[in-house]
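Next comes just one chain, in structure tokens: the form predicted alone.
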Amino acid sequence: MASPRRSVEGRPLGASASSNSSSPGSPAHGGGGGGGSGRFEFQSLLSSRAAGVDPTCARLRASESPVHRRGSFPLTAAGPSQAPPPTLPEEDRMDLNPSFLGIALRSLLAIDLWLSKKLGVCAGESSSWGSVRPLMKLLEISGHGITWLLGTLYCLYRSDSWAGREVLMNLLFALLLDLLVVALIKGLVRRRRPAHNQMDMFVTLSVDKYSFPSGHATRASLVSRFILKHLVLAIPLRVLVILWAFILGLSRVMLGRHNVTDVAFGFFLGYMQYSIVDYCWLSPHNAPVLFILWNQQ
């Protein structure tokens, strides 16, 4: 009797046909993960129809199941009470909409730094105007606080008139007020000196490492206004006083000691300080104790 025909794999054709006609959800169809997932979706659809649930929603829930794919690890489902992610601190957030004032201040600061570096032509011996550096340092000494304090005390000691003592006493008061105000502002602002500055200044103190405002500029503005107000000088000498104050402030930028805004604010501050001295003017009538040392019996 003739043997039935076999397929290439050696299986009967009847068995192959019966296996091919099996349902897609049976194990013999795929033998792998596809059969398991298909059976899971089919059972989910049946149960959803029996419970009156939308089949589309049930299919979506079945696709989101951790066992939808073979070999996948189940993940912990996020509950409804999951805490939101922590927000960044205010200083770590990117300012996507800066104010006009902030943009203007940053622009002015950039211009100030650029212009100060361009004008620092005497910052070192190898600079373009390095040969003028000794003259600039001589101007620095002429506007130093210790120079003016010692000079005022000496003139006050040698003075023999009440009018001269009164003027010198108020000049001493102005110089002490200037030192106090400048030191206070420098300690609060703490702006560093320019990077091209050489720390070879004449007699520096603790707050002299800071740049804002320029003490030489405040002193030059204060002293020049004081002299022009209370001393009778010829016009050429008055012009020389104004030029000395202006060149002294400019030398601070040329030496690299200060930025342009430090000197500009120093001129303004010194001008306003004289108004305080003029308002609190000391005389033998309202402050007699201060004039006892020079009272001639």
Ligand SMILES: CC(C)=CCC/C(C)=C/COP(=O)(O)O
The other form holds:
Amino acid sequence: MASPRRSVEGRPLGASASSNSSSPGSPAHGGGGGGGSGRFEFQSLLSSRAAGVDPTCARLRASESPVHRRGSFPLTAAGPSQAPPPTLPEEDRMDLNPSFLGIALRSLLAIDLWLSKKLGVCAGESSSWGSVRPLMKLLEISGHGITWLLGTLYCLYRSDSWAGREVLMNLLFALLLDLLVVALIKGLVRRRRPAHNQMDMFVTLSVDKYSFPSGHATRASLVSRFILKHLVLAIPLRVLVILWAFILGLSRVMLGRHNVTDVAFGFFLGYMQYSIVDYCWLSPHNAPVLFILWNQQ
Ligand SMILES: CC(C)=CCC/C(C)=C/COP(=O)(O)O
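Got the form predicted alone; could you also share the form predicted in complex with this ligand?
Complete assembly follows, chain above in first position.
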């Protein structure tokens, strides 16, 4: 039975292409002998990497070099007495044979960084859209955790109906859940904020030095879904709520606070968090203590 370790080792870089285009055993083919071919190519890559050379170029050059041509023949014509090539450390094999997912993720990250830098037009006063920065910072306050927590507590205090209190109690629960989940993920992922960000945000927690996911984006998406579900609003107001959430997310990238993926994932996370809140909906029936305690205030 083939172990995962063997399957990684036995899948040479570019082996499928070369096996179609060159004859087995030719120098370009890298030996052609099944697992031997893979080992040979990894060996060239490893030695070039150790010498500080770009592995891709080195691989091409290595397959053309007379030294490697000579080296490839014994592998092809290797008899049973031929000593096997030295085994490479596991991490090198993995590193030199990136999966499709790995390549896709790296490409996505490269596009993310490039796009985020391009969109960070309000990252500083001297940036191309620097004059819009105060407006973006106002938007930032409109989606800040403190603004929403204080606003909800105030409305809860002023609320005189059971139905209103129930909705606000759940909004409070949603906001606290969001702060907790975002802090946990930020602490786990520890992705640094973009280099062009100025850390001049109003009231932050220690994990807010990290950028993934955007707390403002999760809140915008969570709160807007909550409002759309529980408040009876005219269509123009509903559109305004969605626009606010979208522009708030965009402003995070424009201010240079976040990369695009931080905000995109934030929107997704906030949307999912609402589903949790909806599922665990607190009511006088399933959480009577909360409501009785609040009533006694
Ligand atoms: C202090 C409290 C209660 C919340 C902090 C809210 C905050 C500053 C989140 C960071 O948001 P981004 O991740 O979008 O920058």
